[in-house]
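As structure tokens, one chain now follows by itself in the form predicted alone.
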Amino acid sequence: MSVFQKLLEIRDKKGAGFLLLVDPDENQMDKLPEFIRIADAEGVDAFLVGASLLLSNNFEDTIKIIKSEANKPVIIFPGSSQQISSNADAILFLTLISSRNPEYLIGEQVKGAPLIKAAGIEPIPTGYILIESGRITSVQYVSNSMPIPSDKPDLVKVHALAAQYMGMRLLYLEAGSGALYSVPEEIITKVSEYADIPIIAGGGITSPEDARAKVIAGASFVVVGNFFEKEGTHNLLAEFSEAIHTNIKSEIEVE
């Protein structure tokens, strides 16, 4: 069974999928095992890896110690092509649909494509769009994209629809690590309702009622990444895993 297929089996069993962001250059190497063990234990579905931007050599070895401590896909989220690695199950081949900048659109694709094909890893392609969020944030920035504004949910529709024409099989709605807002539930309710891929939505999720609310509103998987880097939030992960997974919550609401 491909990474995708078992993405989208998660779902349909646990109603949404949660997923782990982790960022190679924000997360402490000696204490990253230990993280990976609770997020696994506590409900992580899978878990990636990468960042607008690497400060460090920490790439490999953090893909190396997920892999080692969790029994869970490790997919790239990739900032750029020389973020990929034969260690990982997957990469979101990613295009930044809501861009008009050509390096984003098809530059770093042609530069990844031959090094994914090298590294023996699945490619899951997927429409990145970029959500105005409050501040600028560092995808948006180093991608030189503008963002499209939180109050017009009409753009994200036709740029998601353009996705799914495109070939697309994820659609990435995202409002950026650090994100003062996270995407606005009426956008992810009216893109729901006008393509027919997945939604993943990420960035400024930082409660579980936030991510519950994601997936009310029509998200499939729900990415939360930069809250967890803080001390004292490793203790929500098993909230924001019941949270996320509301056909097991509603399961057990029932007995």
Second form
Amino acid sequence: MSVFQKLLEIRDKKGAGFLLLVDPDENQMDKLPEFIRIADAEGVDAFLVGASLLLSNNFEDTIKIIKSEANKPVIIFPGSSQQISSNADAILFLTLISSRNPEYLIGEQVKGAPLIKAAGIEPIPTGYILIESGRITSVQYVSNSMPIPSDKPDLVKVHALAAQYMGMRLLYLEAGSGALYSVPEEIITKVSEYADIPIIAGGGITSPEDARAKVIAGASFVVVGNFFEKEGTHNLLAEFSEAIHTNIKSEIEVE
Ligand code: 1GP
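What's the form predicted together with SN-glycerol-1-phosphate like, now that we've got the form predicted alone?
Below, the chain from earlier opens the complete complex, with every other chain and molecule after it.
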């Protein structure tokens, strides 16, 4: 089964999938194995690895540690065509559809495609849409792209539909790592009613309630990264899982 199919299966079974973003620069490598084991046990469905920019040499080791400590898909969430590894299972083959910068619409993709083929990992074509979130985010700055204003859901909708018509399999609605405000539920709902491909919501999600609100609004997958990089947060992994897995929760409630 492909990783993409596995993701759909998780969504169908659990209501939505919990994707944990591991930034290779933001985790102490000696503490990473234990964190991954806890995350695996507490219900994380898949791991994303990547960053807008890499400052360290930890990219490969991060992937290897996750592969050895958890039995879940490891999916690269690349900031550029330099972030490709044969040790991962798949890669979000991103098109920064909200951008007008050709480098992030086609340039990086052309550089990355042969490396992905050589690595033998599964590309998952993904329309990546930046949404304004209260301040300039790393992805916005590095990609030199203007995010879509958060009070313009129609603009997000038409970008999403264009991504679908271009053959992309997923939509990633991104507020940016550490965003002040996560992607508004209104946008998620309107996009989910307008386009037919599954939505990933990420950026600035810092509570189980917020994560669950994204699922109720129509997200199929929720990404959390920054929050779990802070000390003393790992005990909340289970609560995030429960909040995101709306089907499983309702089964418990029914019993
Ligand atoms: C960033 O959407 C991801 O690209 C996750 O964001 O780090 O704010 O959780 P956070």
